[in-house]
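The chain below stands alone, shown as structure tokens; this is the form predicted alone.
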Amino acid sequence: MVNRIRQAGKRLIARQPRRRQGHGSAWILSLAFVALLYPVTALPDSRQTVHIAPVDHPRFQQVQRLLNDEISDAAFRAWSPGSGAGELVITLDRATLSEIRANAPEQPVLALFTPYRAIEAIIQNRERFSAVYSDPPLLRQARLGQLIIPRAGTVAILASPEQAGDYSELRSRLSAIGLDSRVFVIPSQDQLIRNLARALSFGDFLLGTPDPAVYNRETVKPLLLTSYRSNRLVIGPSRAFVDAGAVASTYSTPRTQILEAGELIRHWLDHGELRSPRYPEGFSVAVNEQVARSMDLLLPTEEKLRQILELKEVEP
């Protein structure tokens, strides 16, 4: 039966050129009839695949949607262990980054939503690896402190014993912009206040860092209250700390981080190599206006502070 229908369709097509002009509608119907008999097989997807992991991360859909909108020549799909060897994987948390690096060290990886220190602890070999760090660069934070307190000449840094030795390069860069710095070690949370008092007596402001042993939910309240009572500002380490009582911080939204990751992905697709990890270039400034007023600080708007900082970062 099917063969008879197909043969009828072929005979119909063969007769079409002999028909008079004006039977265009019949010709179109004939084509539609044959199309039903001989469906066109879809061409395979020629786009390169980029994987995203883990699929249950709360920002998975946002990452997939934004990157699909930005990059048309790649297909962004969920990653699963054992899939996509040699293809780029975007990791959305430190646990997934650590797992992939442990099990597939040659897998190309681009890390998102993971701070600099966490990545440094996981990544030993930077080959086939890139990242957009989730935390703001500390030099940018220190410059924000200088804008808020133009007379500032000293800055205090709190650190856990494990991270105390990691600030040598930062201290050199702080010195280059006119800030004398000192690291104060917090051996344990029960010794926070005593060592914090030493830090506050030294620094014109406290430079918050993404050290989870020092800055966490348990320490945020005593740390900020003690600093406030000592009339010392805390800059950073994040927008969440500004909401809790730090005077100001820079930050980059998840959208900004995803779109900047898109630039790194395009380079990978075009050249087959990953650029070096970097901090987000785009950023905003958050100011706790209530804290600023209570400390008699007259500050420019958040947007003005951002513009000034942006200019400072492009100065030679």
Second form
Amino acid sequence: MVNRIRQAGKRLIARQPRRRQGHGSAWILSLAFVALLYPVTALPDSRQTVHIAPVDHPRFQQVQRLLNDEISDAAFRAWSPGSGAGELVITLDRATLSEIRANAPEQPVLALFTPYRAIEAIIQNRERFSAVYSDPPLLRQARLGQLIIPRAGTVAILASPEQAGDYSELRSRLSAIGLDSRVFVIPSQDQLIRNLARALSFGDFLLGTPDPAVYNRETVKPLLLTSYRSNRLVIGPSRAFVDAGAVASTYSTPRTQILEAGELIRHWLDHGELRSPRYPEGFSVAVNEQVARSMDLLLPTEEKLRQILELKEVEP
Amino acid sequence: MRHAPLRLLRHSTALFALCLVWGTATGVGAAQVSSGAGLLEDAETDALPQVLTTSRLRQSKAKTPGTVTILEGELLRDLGVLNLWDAFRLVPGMTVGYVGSNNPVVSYHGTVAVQQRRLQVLVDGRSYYNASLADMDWTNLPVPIDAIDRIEVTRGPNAAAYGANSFLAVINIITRSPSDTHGVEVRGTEGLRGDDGFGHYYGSVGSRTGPLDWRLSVNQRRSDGFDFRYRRDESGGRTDRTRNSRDGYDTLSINYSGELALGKTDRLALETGYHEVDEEVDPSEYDSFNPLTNPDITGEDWHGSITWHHEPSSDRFFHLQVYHQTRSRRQDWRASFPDPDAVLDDESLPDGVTIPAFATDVNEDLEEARTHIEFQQTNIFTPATRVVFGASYREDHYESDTFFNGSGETNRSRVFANLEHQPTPWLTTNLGGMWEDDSLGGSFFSPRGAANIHFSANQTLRFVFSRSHRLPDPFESRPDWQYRGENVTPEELRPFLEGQRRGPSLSAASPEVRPLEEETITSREISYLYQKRLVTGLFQSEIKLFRDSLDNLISGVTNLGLNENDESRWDLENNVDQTQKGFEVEANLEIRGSRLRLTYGYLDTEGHYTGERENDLERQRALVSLEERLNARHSGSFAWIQRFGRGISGAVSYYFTDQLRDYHFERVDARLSRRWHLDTTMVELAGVYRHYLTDDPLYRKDNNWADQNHLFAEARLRF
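Could you drop in the structure for the form predicted in complex with its partner chain? We only have the form predicted alone so far.
Below is the entire complex, every chain and molecule, led by the chain shown above.
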């Protein structure tokens, strides 16, 4: 799994220097020479600026460092409201995203570490907007479920009333890969178990979704325990759920997400336009070995599962 | 008690190898789950608490120290299993019979049918094995199939984990947690043809109130029993003429279960229930009393249980359970004695008095109560080493004027421990035992050891050795059996008979009642587990080879007889040794939309008479064969569950038992169901068809269906 992340990183890193070939080493040498002659503060920065917000986010440093390493012809700075009109801002959480979108609707934004649903709720106008969704694509998750439970023919999805209507596209995609699905609405937390019980009587597994009204700290215990006791597995919705007792999930590490954002940023820098938001292409698989063993599932390794899933994703 | 089973390896070379590896190998950790930090992808779901901790996870089959068959409640419901005892036809080596007036009996590796007393049956940790008249009352086990989470059948003795009387096997029934059953569930099943007196109704309502998850359920089960039996002639022999059986029952159970969360580390599980029964008994079962009224049974049972679970960390946890249950049975009828001389001794009568034909009320009332307290702790020192230990104390109180001339009490204290150790990744060992002290039978130690050799993730070879004891129950060892007459007619006899225990009797003073010792089973098992992940499915199969020695079995009849010279009178004695050899297979295949399950058991029994009392070879053979009545050489099952989409499912199951006593059993069940998942409701309609492939009686000549085809309709609602 770790190898895979490294490979993903390497692949991105390896690809990027080719794009920088035009700059040439002589340019860098002369820049270094000039830098020796002038005080650094006086250096006029010809690089484009990309902003990162908020500065107090725990991942701020990591994002800045990785992007600086990857893209040397842009300066990655902390965002301060009102500055850099027309320059790209990378947001690191949903609050900042919605704040910037509300206060500076014209600002180009690339959202990181924000799940698909949250972005859908915030972003009505997709112009000057891109994102690497933080959550795994549900089709990938469902395929993982199919791999882990070969007999699976049905899948249950739990949804809050607000999100219940959002699954029609996913459901038709699931049916295309041979999974009959059904959405069970959880009107409120105290109605979770009664609806979960019906969902478990329908589905061979439960497809976890990034619906915070359903999957949260309060519900994790009843969700996982009731499913396990009903001999039903839970896939996802996140790696944290796997640690808690879901059998498996795909996930993309922050590093992978940042590096894939790097590709979108490069496109912005080169072409002045933002590509459509997307799910991370690089991913890993996390399996809760204890749960898998206790259910005698005889799973292949996480890396093997990832490879099979990757193959399935490139298949037409 | 549900701790990991214990076994001891008998083969000395293997034991030596085991000790060697144990002593020298350093602990090898099993793969641990990476406890990845939160990924900040969503503040709500970062760094969640671990929910499925070791205490909540079931043991993988590869690691269980013995063969265990798991019957999920869902499997039973999908197959259309209508009676709990029928579920055990799905367990390799288990047989089901009906004795007396439609009393189901279940056994693993057979032995005696009437008062089958060599199984331990637990429901959520409560033992339902009746203490005084050692027996299992399956009709009145208050466990609706709807409420079953799963049944774990440990196939083999497991006294090391469950205590004495866990002799041939242990049936551990686990009901659904109230925290899984919020909402309303209603199910009704009605017999339409063949067994049209059958009805099964279940309703439950549950929710969460504050920190308490609770469920209240009601279950009614009724049956009109078998269709016909054979009329008897004057000597008691069966004629060819048939008549209707009188062997139905009607039971009602009300159960409440709750689970109270007490902070992060503690929870209390509460259970209480009431059960009542009206059971018809065919008067011919009491022929010697010439009954004038039906000897029907009414009864009431209560149980209450409280279990405290404490889990301060995922590698150290315990539970403390206290339960109390009572069982009360009323069975009285009016008996008539046209020939009083046959049943009354003359000594107590004044000279010159001759007793004319008379009638009197008699009873077989019985009260039982059990209190049990148990503590069990698990410590996981390293991922490769875990210890389970604990202690328990149980008190049984019984009262019956007829069987015990009053009341009595027994108690039993136990201490147990099991060490599971994985010295190398390819070997899991279990070593443990239980020491117990019984007020009737003395002190015993029951050891068990097992070595699971993992050739690969797919293949495990198990060696198991275990020893267990069964202690004679109070009725076997100290009966005081005699009937008391009440409302005697003609009234002139009342001075001699009214209110007195008269007629044939048995007590510790009777020469027939001999001191009995404990029975012992020594079991050796080699089993092989093969699991394979297929492209579109999972395959699992387990083969068990066994050789069990059952020593000192108590065989004989437990009849009172008409008088001391009656040949059918009580003659219990430790007088049979039995060797059981054979093999069993259980295989399961799950592929998309389908599940196939196959079981087969082959049992070869060799019994010897070892007693001193009987010189007649014929009688010796009879005593030996009495202990083989539930032994079937071949038995098995096949089940196929298929989902067809659109909520339609089908299941076909086939069960057979070759030559159980004198009869062959073969039955095919089919169930077709359709489910509708509406917005807030699930509706299911199903039909169950049962076809008996032979017209042989079931176990006993008097257990007959008139129609080999039975049809049932089922409706279920959940919201």
